[in-house]
Amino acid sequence: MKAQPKASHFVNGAYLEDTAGDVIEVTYPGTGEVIAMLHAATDAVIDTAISSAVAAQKSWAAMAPIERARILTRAVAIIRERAEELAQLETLDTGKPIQETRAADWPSGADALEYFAGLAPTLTGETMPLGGDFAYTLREPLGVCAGIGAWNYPSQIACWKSAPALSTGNAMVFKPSEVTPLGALKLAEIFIEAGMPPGIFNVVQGYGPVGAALSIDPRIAKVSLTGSVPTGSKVNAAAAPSMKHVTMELGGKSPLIVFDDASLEDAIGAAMLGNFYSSGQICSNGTRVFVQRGIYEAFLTRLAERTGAIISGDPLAEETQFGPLISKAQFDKVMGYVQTAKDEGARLICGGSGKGLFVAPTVFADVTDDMTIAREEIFGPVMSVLPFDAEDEALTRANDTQFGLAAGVFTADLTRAHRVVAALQAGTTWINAYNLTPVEMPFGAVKASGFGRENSRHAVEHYTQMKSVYVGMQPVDSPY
C-alpha cells in the first residue's frame, strides 16, 4: 500500500525535491504501514516557493475576477470527477473511514472553491458623494499568503484557506501538517491542470521550523493557521514584528447544552457527532455535554446503547464508521486522559479501552467542572457528560473556559435557544444541530480559540485590504 508522490514539494507549477531536508515518514493509521517518504523544505525550497509566488501574484491579481473564477471552477469539476480517488488518498493519509472522507473532506473543499469562485466577481467598492468631490474604495489582495494546516482535515483546510485567498487575487504558500502531507500536493496538481498560473499555489512540507520561516518572512503578507492554541501563540508572535495579517483557527473545549425538553434522540445524535466523528479529532467538538437533570440518566442509557452500535475497523472497509487515531503519540495522549478521568472519579459509561491506534468511543458521566477532562482539549473520542439544574447555571459553567470556538444548545423552546446562544461565549454556535459548517456560514472563534473567520463572505475581509480614494473635482482650497 503506497501513496508516494512524485516529490515532496510543489513549487512554481511542478514537483520539486531537495533530499537535504529532514525525512518525513507518512504512515497509514489503519495499519501503521509507511506509505510515503518525504523531505522537509530546506531554506532554498522555501525561498523558491515564496519568490515564485511573489513573481506570479501581480499578474494573477490583475486578471479579471471572472477569469480567476473560471479556473477555480474547473478545479472544482476535477475534484468531483476524481472523488473516489481523492477519498481513498485522504483515508490513507488520515486513517478516517472511507465513508467519512467520501462525504466530508474533499467535498467540503470543493464547495469552498465553488463558493468563492462565484463570490469573487461580485466584490465591488463603494462611492461616497462629497458635494462636488467624491471618494471611492477599492478592495485589493494582500499579496502572498501563507497557509499552515492541521492533520485532522488536511485537504479541506487547504481548500478552505486557498479558496478565499486565490479568488481575490492573492498567491499562497501552503504548509500542510507533516503528519498528513499528501492531499495538498494533489490540490496543487489540480490547480495547474485547471489552468492556474505556476507559482500561485505552492506546497512546501516540513515541521515547525518551516512554518516559522513562513511566519517571519517579510514577503509574506498574511498567515492563516489551523492548529493548537500553543502553536497559534507562537505563530502569532512570529508574525507580529512585521505586522502581518493573521487568522487563527485554534482549539476548543466546547459546550453542548441539552435541556430536558429537547428531542432525546436528536441531542444524543449530535453529541455523538460532536465527539466521535473523525475519532473525536475535530477542534469544534462539543466535548462538554451539559444535560439537564430531568433527562440525565435516560440520556446516558440511550447514549451507551447507540455508542455500543458504532462499527469500528478497517478504514477502507465500506461498513466502518469509526477509525483509528492519527498516531501513537495521539493514542498515548488520549489514553492518558482516560486514565486521569478514572483517577479523578468520573463514572465510565462505555469505552475507555484502546488497542493499536484505536480508542473505543468513550463516555464519562458525573464529570465535574474542575476535572482535567472538562478543562483540557483531548482531541480524541472522549465525551464528558455533566448534569445541571438551571439555565443560568449551565451558561456560567459553559463559559468558564479559556476556549471559545464553538457551542450548541438543544431545546424545544426556541425563545430559550436564542437567549442561550446569545449568552454563550463562542464564535460558532448551533441550535438543535452540531458541527455543521457550510461554506456559506462564517467559521471562527473568540477568546483563546483564535480570531478571524473562514468561509462565507466574511473570509474575504481577511484576505483583502481596503483602499480609499479621494477624488478632488474643484480647485484646492489652501491657506498657504
Ligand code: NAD
Given for the second form:
Amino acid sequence: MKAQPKASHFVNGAYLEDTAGDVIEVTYPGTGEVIAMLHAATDAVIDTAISSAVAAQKSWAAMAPIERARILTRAVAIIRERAEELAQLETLDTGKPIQETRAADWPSGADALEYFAGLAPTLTGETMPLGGDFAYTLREPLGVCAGIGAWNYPSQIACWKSAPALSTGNAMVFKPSEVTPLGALKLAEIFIEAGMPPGIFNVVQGYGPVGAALSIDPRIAKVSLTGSVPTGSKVNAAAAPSMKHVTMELGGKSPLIVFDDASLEDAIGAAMLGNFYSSGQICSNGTRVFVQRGIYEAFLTRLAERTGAIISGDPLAEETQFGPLISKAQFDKVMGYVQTAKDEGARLICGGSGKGLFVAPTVFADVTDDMTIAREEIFGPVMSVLPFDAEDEALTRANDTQFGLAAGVFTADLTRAHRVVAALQAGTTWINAYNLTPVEMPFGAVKASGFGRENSRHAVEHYTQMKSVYVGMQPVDSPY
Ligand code: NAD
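Follow the form predicted on its own with the form predicted in complex with nicotinamide-adenine-dinucleotide (NAD), if you could.
Okay, now the whole complex, with that chain kicking things off.
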C-alpha cells in the first residue's frame, strides 16, 4: 500500500502499533484505492500517549522559550525542504488537487510553526507596583493538551494546534480525523528529527471514541477541536467535569454579501474560492451569497461561465483545479442536499451532477432563507445565491443563523464595508476578499460555530494560564 506508515500511532518519540484496535482503512479519494491500513488506538495506546506527554511536559516547559523555538524552526525548515513529498501525501490522504496541497496545506502549517516559534520567546508578564510591595504575572503552559482534527485540512490543523501549544511549553496528544490520518504522523516524525524530546507531540489514531477518551481524561488540561457543531457539543460536555480549557472550531453557513457597486469579477472570484476550493469542504465557506438585485442576473451569468471552466479531474495532475469529495458518505450527503434544493424549488444554474466521489461545482439561484440549503452546512461544492434589495435587509438575513464562523462583504463603498462587517455576527470577516487566513490574523467563531481563537498572538491565551505573584516587601500587617 503506497502510503502505509510504519505504524498507526506515534507515541513517546516512536511509531507504535496495537493491532487490537479497530481497523481504519485509508483510501485515496482520487481513485478509491486503499493506500494504508491503520488501527484505532486502544485504551493502552491512549494511556501510553498521555503518560508520556505528562512525563515529558515539565522539562519542555522548563526550557528557555528560545530553545523550544529553535526546535520548531528546524521543523519548519524540514517541512519546507520536503514540501513536494508532503503535498503528495496530503493529496493522497484528502483527494485535494496537488495545486492546492502545494499552496495551502503544509505551507500554512509551516507558517504557524514559524510564527509561534518567533512569538513565544517574546511573551512576558507584567509588574504592578503597589507602593513598596509589588506584584507580577507569569504566563504558564496548561500542561498536556489534546488536539482533535477534522479531515478537510488535516496537516494544517495539526500544525495550527501544535504550534501555539508546543511553543508555549505544553505537550500535545493529537487525534487526526479517522478519514485522513497520515499527515499528523509525518509532523510527529519531523518534530523528533528537529530535536524535540519524545512525548511532547504524540499522535493517536481513532474514531469518535478515541477523541471522547481524550476529552474526558483528567490528565488532559485542554481540548482543541476542529469539527462539526454536534461533535463540539459532545466534547465540550465531556471536558466540563474536569474544567478543561476548550477551543472549538466548528461548522458554519457563512454569508457573503455582494453590493451592486462591487467589482463583479472580484466578487465572483471570491464566491468561487469560498465555495469550490477543496471541493467546498471548508468550514468558513461563504455558502450563502447575497447579491444585490441590480447586478443579480449579470452575477449569475458570469458565475456560470467561470464555474463551467473549472478543470476537474485527477487530483495528482498538474492542471486539476477541482477534486473529489473525501468519502462516499460525504458524496451521498452532498448529493442529497442537491436533490433537496431542486425539490424545494431553487433554480439550478450549473453543476448538480455527481459521479464517483466527484460533485460538479454547483450553483443554485433564487434560494430563499428558509430552504434547507440556506440553513444547513453542506460541506461540499454547492453555492446558494440569494437576491437582496437593501443593506439592512441583507444584514438581518445574513445574521439569521445559529452559526457565526465567517462572513464577507464586497463593495466599493468603504464606509458601508466597515459598517456592514461591524454588524455581521461572525468571528472572522473579510472586506473585498474571502477565505484568506494568514497566521497573523486571529481565526475563530462566535455563536454555535465555536469559541477560542487560532493563529495570531491571541491563540497564546488559549494555551496558557496566568499566575499572579504578590511580593511582600515589608512586615506583615496582621490584626492577629
Ligand atoms: P466531525 O465532527 O465528524 O469530526 C471531527 C473530529 O472529532 C474527528 O477527528 C472525529 O473522529 C472526532 N470525534 C467524533 N466524535 C467525537 C466525540 N464524541 N468526542 C471527541 N471527538 C470526536 O467533523 P468532520 O466531519 O471530520 O469535519 C467536518 C466539520 O468540521 C464541518 O462541520 C466543518 O465546518 C468543521 N470544520 C471547522 C473548522 C474551523 O476551523 N472552524 C475547520 C475545518 C472543519
